[in-house]
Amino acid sequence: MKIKQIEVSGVHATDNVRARVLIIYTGGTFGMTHDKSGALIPFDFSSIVEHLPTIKNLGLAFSVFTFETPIDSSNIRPEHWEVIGKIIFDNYSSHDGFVVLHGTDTMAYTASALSFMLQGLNKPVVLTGAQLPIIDPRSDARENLITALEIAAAKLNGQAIVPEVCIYFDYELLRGNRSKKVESMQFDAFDSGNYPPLAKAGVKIDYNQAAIRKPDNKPVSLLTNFNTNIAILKLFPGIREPVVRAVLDTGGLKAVILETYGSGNAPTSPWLIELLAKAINSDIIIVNVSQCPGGMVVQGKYETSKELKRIGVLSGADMTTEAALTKLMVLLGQYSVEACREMIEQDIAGELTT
């Protein structure tokens, strides 16, 4: 995988700045533009100044790296996420935060995956994108990038207002690991339904100090190993049992995530708590989850979710699906199995309320 650096036209590094940002171009809706025959392909990033002209207005210096080959993110892979973490890693002391432009597809995983990548940050790092190109007269990637960029430059008393891995859409900043993409045709894509805003943006941005997680003054360090044998197991109606074996005995498999009803519960059939109880007894994780965007998972509250509680399914109580998969890959990537049963039900980056 290819990454260059570039030089902005217009925009350039001084010691007259009040804040040095990196910015990392992945690709996505945001930087697309018409080739002759009218179709979206990627654009030339480093002529985002005649896209943009008020970004010379900021006061920040940039420093740009760019996928030489944009990506869709619907192709995006843990490789992807090593990447854009090394190049976050290996700038860090030198830049004041970090703005990721990133399709909305598969966003929230990877600001989840970074979250619980990037141990001990104290910087802004803020993921953005757009629902229309910035070539569209319309297009809501100007309004994104600017205040993502106002957001990765800020500081209280010499420090990082926002030190956590975040969204900022539609005038809102999200914690990453607790956001999901909702929406696919308005310009409000994300949302955290168990967990406030950090920050709204109107005539001035409006930081919610309470919400905001505290850097813990740790060395920053990067989690670079992913596991990703790990299935997704989503309960409905009439599930059948060769659906579930056929998930539970793939080769190789190291965690499921169990999507259930409500706060966690599902079937009591006698068949499916002996397959999932088969699987933990071969060291298999598995995490419940609930499908509802909002609430938590409390295995125990109701009579449908105290046989998996007994038989050892470890409660996700209220993270997204997004964030407990991509927690999953990073704990099974550094540590034994024994150890991530005991981290998973533990808030590692504010992705759970304990």
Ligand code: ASP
Second form
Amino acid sequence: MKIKQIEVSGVHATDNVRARVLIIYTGGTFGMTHDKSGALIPFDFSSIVEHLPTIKNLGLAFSVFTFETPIDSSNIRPEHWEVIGKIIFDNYSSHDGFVVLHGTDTMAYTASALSFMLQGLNKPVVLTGAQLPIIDPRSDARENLITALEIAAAKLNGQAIVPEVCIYFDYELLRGNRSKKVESMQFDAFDSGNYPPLAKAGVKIDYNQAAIRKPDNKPVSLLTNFNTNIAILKLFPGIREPVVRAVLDTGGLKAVILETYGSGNAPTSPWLIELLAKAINSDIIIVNVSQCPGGMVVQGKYETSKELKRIGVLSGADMTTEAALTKLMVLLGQYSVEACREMIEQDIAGELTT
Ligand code: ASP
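Alongside the form predicted alone that was just displayed, please also present the structure of the form predicted in complex with the named molecule.
What follows is the entire complex, opening with the chain shown before.
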């Protein structure tokens, strides 16, 4: 996958630049435009000023990197996360904030992954995109990008106001690893059911200081090894033993996210408990994450989750599936199974309530 750095025509850095923001354009609906035949194709980001003239009035200096071939985010892979993480890390000290333009479909996965990859972050990394392409007169792309840039540049007493990975969309700023795509037809595409918005944008941007993560006082570092030997097993009434067995018998499997009901409940069928226990005894990590978008897993609250706890299923607390998945990929890429088992239940980047 190739990356290029581009000049944006019409935006000139002046002496009174208040911040430097680095933009990474990966693709998605945001940048779609029509070719001569009317087909939708990715636009040339260097012409952004044509579509968004007010970008010149922000008083910001920009560096822009784009994927040479912008992608629909359904095609995103950990290799892309590595590239995005590296651009941020390599340009960290020379910029005040970062904006990643990304398709909405997997934005919550990328935001979650970046939050675990970029340790010691004390600058904003804001992901945004759009439900309608920027060329559409009713597009949400313009507001989403302008406000994301404002947030990436925002400082108070010389410190970034939002020193974390977040998603800005439809007038709300959400913690990245608490977000989920919840809507594909309306503009409010994201929600974070278990965590309050970090900011709301109205006439002014109202930051929820109490909810925003405090920066770690350690230098930024980047983790880029991923282990993708992970499966998601969603329970449903009537799920059959051969299906569960097939998932757990997958060669090389290192971890499974068990999507359970309510506060972490599962059928008490002996065959299910036996299969899960056997997997755990073979060093496969099983993490209990609820299918409910709000609330949290409390193993042992009901009889239907007591057995899970007893056999060593780990509690995902109030983590999203997106956060649990990317956290496992990053942790298993660095540490032993034993260390990962401990860390999965700990709060690493604001992704769960302990
Ligand atoms: N399929 C698109 C993507 O995720 C949808 C979008 O950008 O909103 O890339």
